[in-house]
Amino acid sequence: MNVELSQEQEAFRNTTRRFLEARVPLLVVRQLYESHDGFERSWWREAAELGWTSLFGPEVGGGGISPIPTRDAVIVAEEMGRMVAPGPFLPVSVVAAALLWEGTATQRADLLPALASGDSIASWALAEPGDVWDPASFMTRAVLDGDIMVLTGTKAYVEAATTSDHFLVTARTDDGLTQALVAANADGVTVTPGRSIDMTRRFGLVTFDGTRVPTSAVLGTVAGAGPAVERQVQLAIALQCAELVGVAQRTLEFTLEYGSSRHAFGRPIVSFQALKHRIADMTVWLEGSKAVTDALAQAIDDEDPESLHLARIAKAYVGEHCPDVVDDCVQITGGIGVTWEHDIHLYNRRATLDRALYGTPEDHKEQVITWLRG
C-alpha cells in the first residue's frame, strides 16, 4: 500500500507476491471453487512460515516485520486481493490482534503460537443474521453463572467457520459487550456452512445453545469490551480496504493490457477519449483508496483516536469506488468480460463480497454524517 515502504517491507511484499503467484495462481483459485474449505491447511501452514500469521503475535518463521503490524498486514491483504487468494488471513489476524491487545498471558500462550504456526485457525464471530453489524443491535447474550459464562444466540457471516478451531465471540450482557474465546467443538456450538459468491472464501452460521465457558475465556473484562470491539472492527476494515485496493489495481492493470491490444477503427480502444476519461476517473479513485487505507493503518498502529472516524471514511470511500473500478473494467472488456472463462469475474466476486462485510459503504456514510453533525 504505502509508497514509502522500508527495505524489509518491500522484501516482504515481493516474497508474498511470488509465493501467491507460485502456489495459488488463478487456475488453482478456480479449482478451489468446488472445495469444501476453499483452501488447504498445508498451504496455510506454508503461508504462516512467511510471517503472515505472526504479525500480531510471537515470531514464527518470518516473524513480525516491524513495530507497525497493521501497516505490515495491509501489505499481505493487498497482495491477496491482487490474486483473489484463499486463506483466513483477515479473521486470524483480527483474533491474534485481539489477543495481543486484550488477552491475558495465559490466553496468549495457549492460542497465539498455534495461530502463528498455522496449526490452528480462529475466526471472529461478530455479525448476526439479517446483515446486523452494529453491536447495539446484537441479540447474542452472555450471562454469568458463578465462574461460568453462558452464551446463547447465533452469529452469521463467520469466515472460515467450518475450519476454525476457536471463535472469538462478541455478545451482550446487561451492562455492555463481552468477548470470549470458545472452542469450535465445545458443547452447544453448532456450525452451519453457508453459501458465498467468492471462489474460495467460505462463511457460516455459528449457533451457541447455552454454551458454557469459564470466565478465564473472557477477553478483557465482562461488559467492558466495547472499545476493543471497535478497534477490531477498524483493523478488519483496514485489511478489507487493502484487499479491495489490490483487487481494483490488478483488474485495472489487465483491463488496460486488454484495451491496448483490442483494436477498433484501426486504433487501440484505450486511445479513445471516452475511455481515457473513464480510466482517469478510475485512477483517481484508486489513488484515493490507497491514501485513505494507508492513513487508517497508520492511525491504528499509532493508537490515534481519529482511527474511529477514518475507518468509517475508508469503508465508505473504498467500499464504493473499488467495486466501481471493477464494474467499469467489466464494461471496457465488453462481452468477454461477462464470461466464465475470463478472470475478471473472480475479482468482481471478491469486490462484491468485501463491499458487504463489516457494513456497507452506505452504512458507514450514515455514521460519518452523524459524526459530522456532532
Second form
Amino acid sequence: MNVELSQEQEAFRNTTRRFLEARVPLLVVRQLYESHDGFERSWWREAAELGWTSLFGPEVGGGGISPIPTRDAVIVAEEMGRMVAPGPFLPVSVVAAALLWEGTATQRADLLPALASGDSIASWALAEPGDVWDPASFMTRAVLDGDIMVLTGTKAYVEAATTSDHFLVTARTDDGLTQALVAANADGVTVTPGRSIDMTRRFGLVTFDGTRVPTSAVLGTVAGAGPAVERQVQLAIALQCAELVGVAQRTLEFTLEYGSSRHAFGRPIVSFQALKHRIADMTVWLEGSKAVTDALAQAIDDEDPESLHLARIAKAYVGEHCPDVVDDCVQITGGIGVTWEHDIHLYNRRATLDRALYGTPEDHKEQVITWLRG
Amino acid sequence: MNVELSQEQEAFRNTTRRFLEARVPLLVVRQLYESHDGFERSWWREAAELGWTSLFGPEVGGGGISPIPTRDAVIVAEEMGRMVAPGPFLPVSVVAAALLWEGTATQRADLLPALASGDSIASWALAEPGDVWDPASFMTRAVLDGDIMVLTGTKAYVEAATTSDHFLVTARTDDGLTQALVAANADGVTVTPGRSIDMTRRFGLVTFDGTRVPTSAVLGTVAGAGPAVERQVQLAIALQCAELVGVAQRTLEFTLEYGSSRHAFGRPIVSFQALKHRIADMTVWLEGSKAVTDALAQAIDDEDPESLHLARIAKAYVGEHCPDVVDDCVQITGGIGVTWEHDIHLYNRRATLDRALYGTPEDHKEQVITWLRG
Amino acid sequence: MVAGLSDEMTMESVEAFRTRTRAWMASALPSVEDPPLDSHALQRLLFDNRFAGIAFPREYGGAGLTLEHQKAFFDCAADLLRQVPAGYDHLVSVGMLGPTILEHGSHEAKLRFLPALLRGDDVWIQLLSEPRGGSDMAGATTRLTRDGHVYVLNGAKMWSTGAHVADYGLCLCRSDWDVPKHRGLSTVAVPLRGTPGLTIERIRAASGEAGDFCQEFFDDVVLPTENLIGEEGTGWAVAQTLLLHERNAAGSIGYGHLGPRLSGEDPTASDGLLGPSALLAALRHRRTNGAVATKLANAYIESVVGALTSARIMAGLRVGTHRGGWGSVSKLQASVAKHECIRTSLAALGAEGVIWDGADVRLDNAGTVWLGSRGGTLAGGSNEMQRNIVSERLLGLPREPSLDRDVPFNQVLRGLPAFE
Amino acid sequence: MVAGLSDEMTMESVEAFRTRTRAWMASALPSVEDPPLDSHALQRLLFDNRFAGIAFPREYGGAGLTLEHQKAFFDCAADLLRQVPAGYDHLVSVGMLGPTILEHGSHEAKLRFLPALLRGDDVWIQLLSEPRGGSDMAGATTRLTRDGHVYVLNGAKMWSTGAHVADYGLCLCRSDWDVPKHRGLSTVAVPLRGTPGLTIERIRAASGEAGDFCQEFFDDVVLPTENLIGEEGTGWAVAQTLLLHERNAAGSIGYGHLGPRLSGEDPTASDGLLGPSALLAALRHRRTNGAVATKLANAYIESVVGALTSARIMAGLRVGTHRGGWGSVSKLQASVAKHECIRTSLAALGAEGVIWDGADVRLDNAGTVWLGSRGGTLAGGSNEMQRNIVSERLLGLPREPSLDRDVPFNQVLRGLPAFE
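Based on the form predicted alone presented above, generate the structure block for the form predicted together with its partner chain.
Okay, now the whole complex, with that chain kicking things off.
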C-alpha cells in the first residue's frame, strides 16, 4: 500500500498477486475449509520460492535479503488479505525475524534456510488461554536447570499449531521474559488442534509439560527477551494490519462492482446517496489504515522507538475500521451477503479473526490511554 | 411527551406553551442575553400563577396539588426547552420537592407558599468547583454546634444564584450528608455571579464561611440526607432530560421546515437521502429520549426503586443523543447555522449546558458500568 | 380493516368475554408448566373452542369478535400462565396472511382458505422478495401469465422464511409488463407441498448452516384462477396490507400475537449467547477494560431504552398519537442495537470469540454469530428502507427522485439478480 | 496549467536555484527568531528579489520557474528557519486566485492584476458562495448585466473570508438566465475598497463575535468590462480551477504555501484550547473516567492517523498514485476529527466547559468553541460535498439524479435564501 514502491517491490507484489490468483483462488479457499490443516505443504514450498520466507534471512550473519524486510513483508500480507489466502506467512515471518534480530549464527543457520525453503514451518507460541496477550500475565514458566531450560505451561491461539515443526515459546522466568526454540516433536510437547472462524487459518493449544531444551535453544538472553517480544508483536501487528487493509480494500472493490450492477427502483444501488456517503467514510478509513500501516512498517525497519506507540495506534485504528468496512459492505450487498454462496463471508471471517489476534483494538486503545496518561 | 396525557395535563401544556410564546418569544430571549439575571421577577410571578411552582406543594401537610407532580413538571420542562425559555424552574422545583418529601410542616409552611406565588426563589447548592457532582467528593462541611449547624465551603454551578432568596445546601457531616435551608442574605454567605454559554441561564458560586443556621433549618435528619439527595438528583435529571427533548424536538422541527424551503441542485436540501437517513436516526434517538424520560418521571412519582438506575440511563442516553440532534441540525442548516442571526445557536447553547449539568452522560455511563459490574 | 361487527349485532362485551375465557383457560388450556403442545395441536384446541382468530368473522372460522377481545384473551393467558401460540409461524400465518386474505380475498377465497388457516391445518407464508429485488419489492419480476382457465407462474422468490415447512405462500408477481411497476402486480396463493414445477431450497447461511430462509423456483407452475387474491393489477395494495400487518405484528398490536415469550422481556434476563446477559457476564470478566466497558454499557442502555421506546410507541398507537409506520422506528432501533450488541461481543471476547478447541467446525461462538448478524439489519426491511419510511412517510420529507415510477415496467433498468 | 517554461528556453536547474536561494536567504531574509515582518512587507521583499510567484511567468511579475523550484524555496526556508508568507490571506491570494487569473485571464488582465498581487499590494479573495446557495455553488444568482461599455452587478455573496480587509474579489455571477445553470455563469474582478454600491458586512458568529466571514451586497455596482476573467459563460470553468487550487493549497502542493506554521505539526504539540494537547491535559485530570478516556484516545488516534494520511496522500499526488480530488479525503478526515475533538472536550470538561466565574460573557471556553465548531465541517466544502466528491469523482459512483442540470436556470427551483 506504500505509494512509493521500488521497481523490485512492484515486481514482488505482482508475482505474489498472480501466484495467489492462480494457485489459491476463492474456490480453493472454500475447498480448504474442509481440510484439517487449511493449506498444503507443497503449495507453501512454492510460495517460499517466491521469496516470502526469505525476507528476514536466511544468510548466516547477514542482514536478510531485503534491507527493508518489514516493508516488503507487508506487501505479501496485503495481497494475502486481498485473496483471503491460506498459509502460515505471519508466524513464519515473526519467527524468522526473531532469529534475524536475536538469534546466534548457529541458531540462524539451523533454522532460517529450512524456513526459507518452506521445508520447515515455525510458529510463535505467545498468548495464553482466556485471551491473554499481555506477557505480564503469562503463566508459562521457563526455569533454568543447569544447562537445561525447563518449560511448563499452555500456549493458546498458536497459528498452524498442528503443522509447525518448531515453536518459538515466550515464557516467564522470575525476573523477566525468556524465549526458546522448541521442536514440535520434543518430549513433553503436546499439540491440541483447534479451529477458528477463518476458512483456512488453523490454531491450536500447545502444552509444555516440563519440556527440557538446552540453553542453546534460548533466543537472546534468559530473562532479557522483553524488548524482543515487544518488537515481534509490532511486526505481527504490522502484518496483520496490512492483511486487514487488503481484506477491506478488496471487499469494498467487489461490493462496489456488485452494487453498480444491482438495481433497485430503477437505479444502481450504489447511486443512492446514503450508501455513497457511507462509502466515502469507508474510503477515509481505508486511506487512514494504509497510512498508519505504512508508517508502522517503516518505523519497525528503521528501529524507530516510535514503533511501539504506532503499533498500538495502528491496531486500534485498523483493527476497528477495516472490519467495519467489511461489515458495512455486507449491509450494502444485502441478503445475499449473509449467505454461504457469496464470497463476502470469507472476508468477514478473516477480518474478524485478525481483529481479535494480538489484542483487540480496545486492548490497544487502553494501552494508548495508559501511555497518554503518563 | 407522555402519549397518554389527561385532559388537565393537556390544558396545562397548552397554557404553558401559549404563555411562553406570548411572553418570552426568541426575540425576548435574545434581549435577556444582555441582562444580569437572565429573567424578570415580575414575569416569574406570572409563570407561577400558571401553576408551575405549585406542583410540589404548597398545602401544609398535604401531598401537593398534583398526585403525579414529576409527570406534570416534565411537561413544563419540555415546553421550556422548546422555547429555550428563561427562569429558575428546575432549581425551584427541586427545592419545593425536597420540602414536600423531607420538610417538616413548619418548613413547608415557611417557604412553599412564597415559592408557589413566585415571590421567593430558591436554588439548590449541590455541586462543587472542578465539575464535582458526586457527594462522596464534596468538601463543604456541616458541623453541629449545639442547636446550631455551621456550614463551611464553596458550592458551584448554583443556578440563579444571584436572584435566589434561599439555598438548599447539601454538605457533608462526618457520617453522612446533611441538607439545610439557608437564606441568601444570612451572615457568612457570599454569592459570586457567574455566567454560562446559555442565553438566559445564570449560575454562581455560593460560599459559606462558617455560616450558622438553627437546626430547624436542617431538612430531614443530620447525616441522613443521602437518599433525599439521590432522589433530588433524579428529579433534576428528569426535568433536564425533558428540557433536552423539547430543545431537540423543536430544533429538528424548524430545521426540517428550513431544509424543506431551502433548495440546492434544484431540490429541497432535505430531499437528499444522506440527510434523510440521518434525520431518521435522529427520530429514533428522539423517540428513545422521550420514552426513557417518561419512564423516569413515572418511576420518581411511583417511588419505584428502579428510578435510581433509570436516571443514570436517561442522562447517559438523552444527554448524549439530544445534543447530537441539535449538532447535526446545525450541519443540515449549513453556514447560516453558525451565525448569531440564526436561532439554532440558542438551542445549541441550552442543549450543551444541560449536557454538562448534574453530571455528563459519560459520568452517568460510568455509574451504569459500576452498577452492572455488581 | 374488517372487524367482527358485521357478524353479530349484539356482541359479547370484553368483560363478559374475559370472564368466560378465564374459566375456560383454567379448565381446558395447558399451563406453561405442563408439557408443551405442538403448535398445530394448540391452534386446533383454540379453534375447536372458538378462540382462534378471535377478531375474524365467524363464517370464516373466527370468533367474530374484536382485537380488544383478542388482547383480553392473551392478557388472561399471561395472567394464568397458559400456553398460547407463540411462534413466528403463527405470527406470520394468523397475524399477517390471515388478515390480508380477509381484507383482499373474495368471499369464496376466504371460505376456501381461512378456516384451514385458523385451524392450524394450513400454515401460510409470504413470497415477496426476489433474488433480483432487494429492497425494491414492487420491482418483482416473477411472471404470472393467464393461460385459458389457469394461471402459469415462472420466476423465483427468495428470503421466504419457513417455506420448506409451510403449506401455502402468498406470492407477489407481475401480470402486466406494459404499465408502471406498481400497477402491473398481482398476488396469488401457491400451494407449497408437492406442487409440480415448484422447487424449494433452503438457503445456506454464511455460517454454513442451512437456515430457515428459503428460495423458491417456479417453472411453469400451474395454479387455478381461484387462487388469485384480490384483482389482477392490485397486487401492490395486497402487499402493502401484508406489510402493514407485519409492522403491527412486530408491535404486538395486530391479529397475530407473539405471546409472553417475546414480549415484556426483562432486558437483564437470560437471552442467549450474545444478549445483554452475556454482555453482563463479560463486563464482570477480569480483563474488561474501559473501552470495552463503555461499549457494553452502551449496549445495555440501548436494550433498556429500546424496550421503553417500543412500549411507548405501542401505547401511542393505541391512543392515536402514533400511526402504523412508527413501527419502523422500533424496528430500526432494535436492529441497530442488536447488531451493535453482537459487535460488542467481539470486543469483549477477543480471541475467545473466534477460536475454539477441537478440530471440528462449531457455530456457537461470537464470530460465527457475527457472520449472520447483518441478517437482522436486512430482513423485514433493511435499515435503509426503515430510514426511508421514517423520513418520508412519518416526517413527510420528499421522496427519492424515482426513475421507475411512471414508465412501463419493461423499460425500467433492472440490473443483475443476486445469484448470477 | 501554465509553467514557467514559455519564458525561458534554458531554465535554471532546481539545484542551482537552491544554491542561489540559500545564499540569498542567509543574508537577506529574516530568521523566524527575528521580529516578524508584516505579510505585505515580506511579500514585497520576495517580489523585489524575484522570489514571489516562483512558478509564475516573469512578464507577470513571477520568477518564471516551476513548482519544483518553489518547493525547493520553501524547503530551504524551513531548513534555514527563515520567515516566509504563512498566512491564510497569502494562501488564497497567491495560491488560489493568482493561478486562476493566470489560467483564465486575458494577457491584458494578467498584466493589470498579477504583478500587484504578487507584490502583495493587492490581496485577492474569492466571492463564490451565496446566501441562497449553500453547497450548490453553480446555482449562483448574483446578476451580471452588460450595459453598454460596462457591467452592472447586483446580488449578494456570503462566507467570503477576509473580504473586509482585501482589495479584490473574484466574483462568480450569472450573466445568462436562459441556459442551464453551469453554462450561464461568468467571473468578474470586483474592487472591494470604496466601490460605490458595494456594502461589506462581517458576519456575527454564533459565539457573538464578529468573525472573518463576510457578506457582500452589490447594488448596481458598475465594473469595467476589462474586469471580466475568462469569457462570458465560462464562469464555472474558472470556479473549478479556483477550487482545484484550493484543494492543492490544502495539500500544500500548489502555488501557495502555508509555511512551517501549519505543516508538519507534531500532533502532541501545543495547539490551542481544544487540540490534542488540551485533551492530554484532560486525560491526566483526576476525574477522567473510562468513557471519557476512550473518547480522548480516539481523538488522539485520529490526530495521528490524520497527519499520516495527509502525508501519504501528498506523497501519492507527487508520484501519481493519487489525483487532485484525494484532497477531499484529507479534508473530510480532518474536519470530522476536529469536530469530534471539540465534542470530546465537552465530555472531558463537564460544567467547567460551559460555566465560568464573573458576570461577563467570555469566549474562551469549550462550550463557545463548540457553538462554532460546525464551521469547520461546512467551510471549504461541507462534509456532504466532500463525501459526494469522494464517492462520485474518486470512486466513480453514479452522480445524484440532477433536477437542474439540463433545464434553463430560470426554471430551476431555488427556494429561500438563508437570510429571509
